[in-house]
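Have a look below at one chain only, the form predicted alone, in structure tokens format.
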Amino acid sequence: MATPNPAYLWLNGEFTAWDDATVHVSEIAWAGIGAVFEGIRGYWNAEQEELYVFRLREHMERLHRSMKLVRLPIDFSVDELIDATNELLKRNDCREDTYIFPLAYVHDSYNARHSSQLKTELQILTRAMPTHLNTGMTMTGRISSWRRISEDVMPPRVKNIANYRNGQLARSEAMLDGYDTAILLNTQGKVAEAPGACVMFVRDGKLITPDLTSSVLESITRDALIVMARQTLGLEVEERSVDRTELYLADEVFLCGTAAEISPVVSVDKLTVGNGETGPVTRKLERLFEDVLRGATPDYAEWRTPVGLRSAVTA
């Protein structure tokens, strides 16, 4: 069953009815090339009747960095974007796990290609997105024949829409070959990331992940899991260059990101990872991560922005 559209979106500083938010068809061709976005999630706590948005400030700060790098003018502060997001979630009465999608792109993108005076269009959308954490979901992966984009081609550390074609090609290849996902190597032949997700693995009790100079996104989820692994689980964490064969010999492998959350990978190139099931470290991280996201623990409260849906009802 199709999910109904929300009542409102936020567009250039205004709350706009969904059906009234239109652009001309001629905008489609060039708008996405320099567009940047954020993927943000809110998690519903039914007992508390509250929606918690995960690391909202960090996401809006990264959106600002992405806009700077692709030279899009920035007309709204981080605080203004945070306030707009919270108000949009209230107006749409988002009482379920929710995906939040800010998108910035060039206004009148066809003509703007020939102009030094750029104007930014900025929108924020919401839609339902149930979690798959702690559901037992697992994935199979293959090393892609496509290489991850590099710093001297396009900036992999920011969320530029055009970057994601790289991962789409890799995922399509993997799925046609019977796998669930792909893992891309960088131009040095080292592990980079999966389409839309970072790669982490466990070996001999250590959590290991490619470092930020390995052509990976500066992932907010990746950073959070590193912090929780060290501070709460007491794990040693290594951020470094990673060989593909390390994934073959790993005890556990998982992907992480806003949409990916924590996605266990149980085989790579048809080599079974560990015992072919979600590993114990991954399970511990999954349980901890969901508790943090939903406000079921007081830990890491600074990462959660309560929207105020409960108070909106009782006011």
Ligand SMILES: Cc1ncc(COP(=O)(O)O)c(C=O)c1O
Given for the second form:
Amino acid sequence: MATPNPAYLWLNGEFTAWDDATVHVSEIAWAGIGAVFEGIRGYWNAEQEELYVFRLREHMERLHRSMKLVRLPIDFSVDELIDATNELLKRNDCREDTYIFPLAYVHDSYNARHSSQLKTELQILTRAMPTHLNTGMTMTGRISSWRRISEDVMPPRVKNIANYRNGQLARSEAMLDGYDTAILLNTQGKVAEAPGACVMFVRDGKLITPDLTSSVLESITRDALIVMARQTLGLEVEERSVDRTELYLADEVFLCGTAAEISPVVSVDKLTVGNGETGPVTRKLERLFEDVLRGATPDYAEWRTPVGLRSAVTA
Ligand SMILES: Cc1ncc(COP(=O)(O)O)c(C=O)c1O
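Next up, the form predicted together with the named molecule. The previous block was the form predicted alone.
Every component of the complex follows; first up is the chain already shown.
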């Protein structure tokens, strides 16, 4: 069922009615190629009547890094973007799990191709997006025939929209072949990422993930899970280059990311991972992660931005 559009979005500093935020059709191609974005989630805590946005500051800081890398002028500070997001979530009365999508691109991008004076358009959208954490959802994966983009072609560590064609090609190949997701190797033949998500696995009680020079996005979820695995679960964590056969022999494999959250992978190239179900470490991390995201535990409070929806109602 189609979800209704929110009442407002934020566009270049103004809260704008959804239907009034239009651009000319000629902008579509070039604006998209040059765009960078963020994907952020807010989690609704029904008991506390509060929406908690996960690591909002870190996401806006990464948006700034992405903009810097593609040389987009930055007109709004991280604090201004945080305030805009909170106010937008209030105005749209987002009392459910919500995806927040800031997007920055070149104004009048066709004509700006040959200009050194770029002007940035910046928008923030919100959309309902339910969680699949702790629902029992699992995935099958295949190693893609597509390689992950490398540093000498495109910048994998930032959220450059054009990078996402790489993951789309891999995902559609995997799905046509009957798998749920792809896992891409980098140009060195080591494990990089899945489309829109990082890869983690457990072997002999250790949590292992490709390091940040393996052609992966500088993922905020990956960073959070590493911290929680070490601090709360007392696990040893290794960030290093990873062979594909390590995934075949792993006890547990999962994907992680803002959209992927924690997505257990129960087979890779039709080789069963562990006993073919979500493994015990993944389950523990999934439970802990959801508690942290929803503010069901006081731990890691510094990662949560409460939007203030409860006070918005009672005010
Ligand atoms: C290519 C790619 N890798 C990894 C991730 C995970 O990053 P994050 O945890 O910051 O969402 C994402 C975004 O979700 C992504 O688009």
